[in-house]
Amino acid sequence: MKITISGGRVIDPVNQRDEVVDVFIDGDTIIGLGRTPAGFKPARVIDATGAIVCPGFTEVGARLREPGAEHKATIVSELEAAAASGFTTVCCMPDTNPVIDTPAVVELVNQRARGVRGARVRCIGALTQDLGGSVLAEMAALKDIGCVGVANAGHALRDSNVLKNALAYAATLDMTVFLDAEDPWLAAQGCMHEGAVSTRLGLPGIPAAAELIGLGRDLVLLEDSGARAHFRTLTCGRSIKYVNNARKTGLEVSASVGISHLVLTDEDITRFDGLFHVRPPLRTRRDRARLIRGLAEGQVEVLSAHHEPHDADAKAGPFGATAPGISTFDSFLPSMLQLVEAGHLDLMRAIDAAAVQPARVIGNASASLGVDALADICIFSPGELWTLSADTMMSSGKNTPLLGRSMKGRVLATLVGGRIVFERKA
């Protein structure tokens, strides 16, 4: 289909474009900006006056819950929710049931995603068989079927020798390893950040040292193996220094921070509300400020949704007994714009962190709105006010502590490969 997106403010970090200009799409490709191409007759015109037009967002590690936990969410529900939130690509973490450790399970996920009017899905395969941490998964077969990387999805790799061998194997395949930096012994009993708030509430804490020690071990092994790695969801301000120092020595590493860790802190946990229970945990205001600064300066490349939907029962018990995770797709854009409005990020950098950099992490270096680029596009109204409620959320997981809050900024339309997969009704 030929589509014109007219009158929108185009923000394209790759080409450093920030101007009001029309965008012309033919099939799955952007064929022009500004002047109408010769002979171009659109079948559809999208009026983007007053809206922002930018590359679609990419999520580098969400839980879609299917297969195995369809009572929490499904591939259909979460890919549709992702598209309604401006995401055009979502990477599925491997901790499904069965685990994504064979080509057959990858094909199952791809099959269930076919025909969905939502974001496209890309699988991250398992680093070890059944995420057990002892036997390496067949990474070569996972790469051949299209996995964009491998991860152990938060399941502790206690045996450093297994991790060393896994990194070496991934390096031979040129596969990105997605790592969750955490020392399992220090974090084993904790359910929130260890500090003044956890002491006051009487809840067992996870010290910052758990992340720093895990990060240190992983970086040493990465240096020996030469593997490429992405650290998912850093939460401690001091972690940024570790990663930056590693880059200076030539290590090919990148990092992300979750949106929840930039808009919430451990001080928000006041009533033992399990909706605030997330792993890694919400840290201090000082950590949040350092993470925001690191994101603004590009020391942390990626802004992640860190989307983890749950059913109501999973969040109904005592804080420590609830399942960790926050459903974030629906609130991602307004939370990002909240950081922009507060002056922590400029809009160009925010879009770069949500769209361009995560695409590069999974091997897509062309997340742009340039001529001949794939038409993965998000159109959003930056000033629209609305309230986040269970009724307005599209994700099946309603587990967010932001319920009832006023939101500013809303996606109007999302295109995946030139196909309109979401369009908000007036």
The other form holds:
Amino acid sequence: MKITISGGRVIDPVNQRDEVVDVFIDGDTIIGLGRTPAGFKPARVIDATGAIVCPGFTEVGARLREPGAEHKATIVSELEAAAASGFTTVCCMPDTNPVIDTPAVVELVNQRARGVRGARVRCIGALTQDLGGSVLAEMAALKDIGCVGVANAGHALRDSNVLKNALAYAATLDMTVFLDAEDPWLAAQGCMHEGAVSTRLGLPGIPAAAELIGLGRDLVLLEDSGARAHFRTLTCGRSIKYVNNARKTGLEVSASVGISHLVLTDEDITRFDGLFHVRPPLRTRRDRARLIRGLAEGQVEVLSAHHEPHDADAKAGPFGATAPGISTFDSFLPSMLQLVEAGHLDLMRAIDAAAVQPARVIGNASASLGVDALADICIFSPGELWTLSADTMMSSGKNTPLLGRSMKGRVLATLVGGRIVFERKA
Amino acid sequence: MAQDSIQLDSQGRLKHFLTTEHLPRSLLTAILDNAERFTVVGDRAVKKVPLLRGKTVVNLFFEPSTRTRTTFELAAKRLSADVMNLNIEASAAKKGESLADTLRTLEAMQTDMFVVRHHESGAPEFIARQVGPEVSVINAGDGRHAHPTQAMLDMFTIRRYKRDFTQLKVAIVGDVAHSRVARSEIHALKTLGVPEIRVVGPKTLLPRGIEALGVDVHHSLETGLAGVDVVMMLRLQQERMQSALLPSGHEYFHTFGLTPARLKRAKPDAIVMHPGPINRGVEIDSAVADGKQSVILQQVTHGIAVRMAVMSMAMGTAAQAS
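Switching from the form predicted on its own: structure of the form predicted in complex with its partner chain?
Starting with the chain above, the whole complex follows.
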């Protein structure tokens, strides 16, 4: 289909473009910007006046809950929610049931996603069989079927020798390894950041040292293996220095921060409200400030949703007994814009962190709005005000502490490969 | 702070008793004054008052307890309430029933008050937010968070012996990290105006950021006890005596055990308290536990009166101010 997106402010970090210009799409490709290409007769014109047109966002590690926990969410529900939130590609973590450790499960995920009017899904395969941490998964087969990388998905690899070999094997296959930096012993009993707040509430803490030691070990082993790695959702300010130093010594590492960790801190946990329970935990104001600066300066490349939908029962209990995770797709864009409005980072860099860098991490060289680029596009109104509620949320998981809060900024339309997969009804 | 209004109703009266934190001094004092009136009930031939007649109190214990449950049961019975003891640890939770479902079932039995002990910090607050507007929740100890009735009976005991809170130096000694009693004591002592509160223990047993609660941190009994009016010992759980936190009960006694010699550092008229059950020869020497400065047994007696006070206030049948 031929589509014109007219009158929008195009922000394209790859081409450093920020101007009001029309975008022309034919099939799955952007064929021109500015002047209408000769003989171009659009079947659809999307009026983007007053809106921002940017490359669609990519999520480097969401939980879609299917297969295995369809009472929380499904591939269809979450890919639709993702599209309504500006995402065009979502990477699915392998800790499903069954685990994504064979091509058959990848096929199943792809099958479910087929024909969905939503974001496209890419699988991250398991690093070890059944995420058990002892036997390597068939990574070559996972790569052949299209996995964008491998991960042990929150199941800490206790045995450093297994990790060492897993990294070496992944390096052999030129696969990206997605790592959760966490020392399992220091984190074992905890459910929130260890500090003055956890002490006051009497909740067992996860010290910053858990992340730093996990990160330190992983970086040493990466140096050894030469594997390419992405650290998911760093939460400690000091972690940024570790990653920076590793980059300077030539390691191929990238990192992400979670949107929740940039808008909330441990001080928000005041009433044992399980909706604030997330792993890795919300840290201090100081950590948050350092993470935001790291994101603004590009020391952390990727802004991730770290989307983890849950059913209501999973959050119905005292804080420590609830399942960790926050449903973030629906509030992702407004939260990101909140950081921009506060002057912490400019809009160009924010879009770069949400769209361009994560695409790079999963091997899509360019998420741009240049001519000949794949038409993965998000169109959003930066000023629209709305309230986040169970009714306005698209995700099946209504588990977010931001429920009831006023949101500024809303996605109007999303195109995946030139196809309009989401359009907000006026 | 908004989150704390749950303990008080719109008129500022006690509705739930979940923590000693953020409650006004007048209310804590009212608990102590009411308890004072109830102490005489135990001395009568007929140990009953009709304040909770017709009310149903459910002791909801998700964690084993004999002492606390018994004193709550006695307190409720002396107030003429009907009491039901539910040891959930051994029943529903084991069958995989969720806390929310257990509650719905019990509420359907038209309970007026839940006395809750739970291993998760915040569980009583969660329950208080779930139950209907007529139901009160009393925290009988949650995780490491709070044990407010224990703290109030300790305050009651201190007031009996020391009168004026605003002139006191108090030392809390031992495993503060895992102690809900210590946290509730600290908040209550602060609110009642105690100017100097110390926590004393090895670094493995004092939690990070404890200073933020307004206490001074000491790592030796010698400095920690110097000149104090009140020594509040904490129980050291058996499983922590020989662990990554401490090498042995023996070494703990050697370094942090309260002996007659160490107690000499405190003021000559200092009182020694312990929430029980005590580990003789671990945190406290028998000579101190049974000595003339010990008020440990008095604490137990006061526990019933304080719990009667809290229960009748939460049910709206006792004065909310002095």
